[in-house]
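The chain below stands alone and is given as structure tokens, in the form predicted alone.
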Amino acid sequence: MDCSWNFKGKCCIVTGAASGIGKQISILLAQSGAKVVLVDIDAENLISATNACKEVANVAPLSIVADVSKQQDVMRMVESTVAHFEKIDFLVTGAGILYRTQFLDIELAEWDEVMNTNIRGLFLCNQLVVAQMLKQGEGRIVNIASVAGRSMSLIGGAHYATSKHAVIGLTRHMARELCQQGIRVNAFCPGATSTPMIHDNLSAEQITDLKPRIPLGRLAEADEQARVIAFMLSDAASYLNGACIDSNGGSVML
């Protein structure tokens, strides 16, 4: 992976770090000199992501198994990070789940599960991390939304699209409220990306049918998306606040 960012001395929490875009941005940050905190509910795949970060940085990152929808887990995440690294410079919220259930078939329990992870969990991570960033006087946050938050999704169900619209709304409000206190908040809206979420929910034939709908003619790779997030965290994006950066190969809607 080409590395052109210098995040030496910065501490970044990445949720959803065990796979997909979360794993790739963790690796890129570690390669760029950051002190990385990998957070995920998937303990087994978190070990693999941790080892990948250690391999590129020669320093083991802090790994935390946590369910972001649980306040106590998020509190433990923040407390462990501060105890280990004494600060939190960056937050990337990559934790999310997707179901393809048709609207009339969505049961309340499934609706709540999606909302608990995709928006309650993201809210908790943002709120508790921001409390620490305010003590420091600065911080940068990238909330991972989706092209579904810009319009709708042909991959996920209505609950997934709704949660991603909420991510964008929360991000924009936070950006306006917190920027005067040194904290910049932006949303990242990836299109279809070759990650376990896509491959677990679509057949090979469905993925093939999806590609012609993307002007570039292919799915994004997770490391391509990670590079956009790295830019958003970098000093090069110093005037970026409350923005929603699309990285979807030219797709207005999937």
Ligand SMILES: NC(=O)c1ccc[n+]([C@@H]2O[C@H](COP(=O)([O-])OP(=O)(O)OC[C@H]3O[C@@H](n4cnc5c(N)ncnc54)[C@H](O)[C@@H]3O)[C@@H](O)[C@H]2O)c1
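C-alpha atoms forming the largest set that superposes within 1.5 Å between two forms make up the rigid core. Residue numbers count along the first chain shown, from 1. What you see is a predicted model, and the numbers here were worked out from it, not measured in a lab. First, how it differs from the form predicted in complex with this ligand.
- Once the rigid core is overlaid between the two forms, residue 60 counts among the residues whose Cα shifts by 2 Å or more.
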Contents of the next structure:
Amino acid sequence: MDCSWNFKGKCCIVTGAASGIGKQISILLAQSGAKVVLVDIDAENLISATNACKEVANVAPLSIVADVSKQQDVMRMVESTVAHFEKIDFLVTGAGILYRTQFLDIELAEWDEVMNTNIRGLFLCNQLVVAQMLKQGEGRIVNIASVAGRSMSLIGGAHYATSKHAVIGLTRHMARELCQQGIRVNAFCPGATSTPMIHDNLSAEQITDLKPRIPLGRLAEADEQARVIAFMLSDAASYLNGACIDSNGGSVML
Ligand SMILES: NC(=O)c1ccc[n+]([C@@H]2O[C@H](COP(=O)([O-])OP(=O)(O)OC[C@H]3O[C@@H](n4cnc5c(N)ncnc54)[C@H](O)[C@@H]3O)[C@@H](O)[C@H]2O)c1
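Alternate state requested, the form predicted in complex with this ligand (shown: the form predicted alone):
Time for the whole complex; same chain goes first.
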């Protein structure tokens, strides 16, 4: 699809960039002229995502292997980005994990793992990146939440849904605190999207059963979600702040 965003010269950090939605927004940003920083814990897939960006980019992307739940890693992510590109204009937080475990079976270690990645990690990235954006006097952040944070999850467990509600709460609070200093913060809430997160957790039969429950009758493709995130980062969305943008094929009440 023809994409006419112009992000020339903008530096964007994308976490969870090795796969799925994070990979697609990285490619779209690179195509649109941005200086992309791909961040992921998965070093192997990060190489192929970075290579996909290189093929379409004018400016060579930077890739950083990091665990977003670790403060040292996130500090290194920010320092390396500023050392390389001198600034951070945009942050997209795509790093996330999902378990399907039923409520009573969730062990504390699994609860902590989900929270550490999906909300502690997202908080760390936001806090350290905002500190840099404040020095610049502007910035735009899209935190990837989920339809699970708007109601509940048909796929993930209670820990996943809880973490995604927390992403929306953090986003709204930051939006209120930071907008007068030039920083817009919004949450993106995808519905079921065809990525490894879905295909690793659901059988082909379970995916077939899921489709009729989505009004559009199909899963989203990751690049369809990336285009909405690009709009949220763009000048066209200049009045968007503290919003939760749903992109779920009409699954308003799951
Ligand atoms: N696919 C969906 O249906 C769907 C729906 C709603 C929300 N989401 C959310 O969208 C985001 C992207 O999901 P996706 O579907 O592209 O999943 P994905 O599994 O394809 O990609 C997630 C990426 O995050 C990385 N990651 C996981 N833990 C990390 C950590 N600690 N540090 C750094 N990177 C880490 C993974 O290695 C992976 O590359 C996630 O936050 C997910 O919860 C996805």
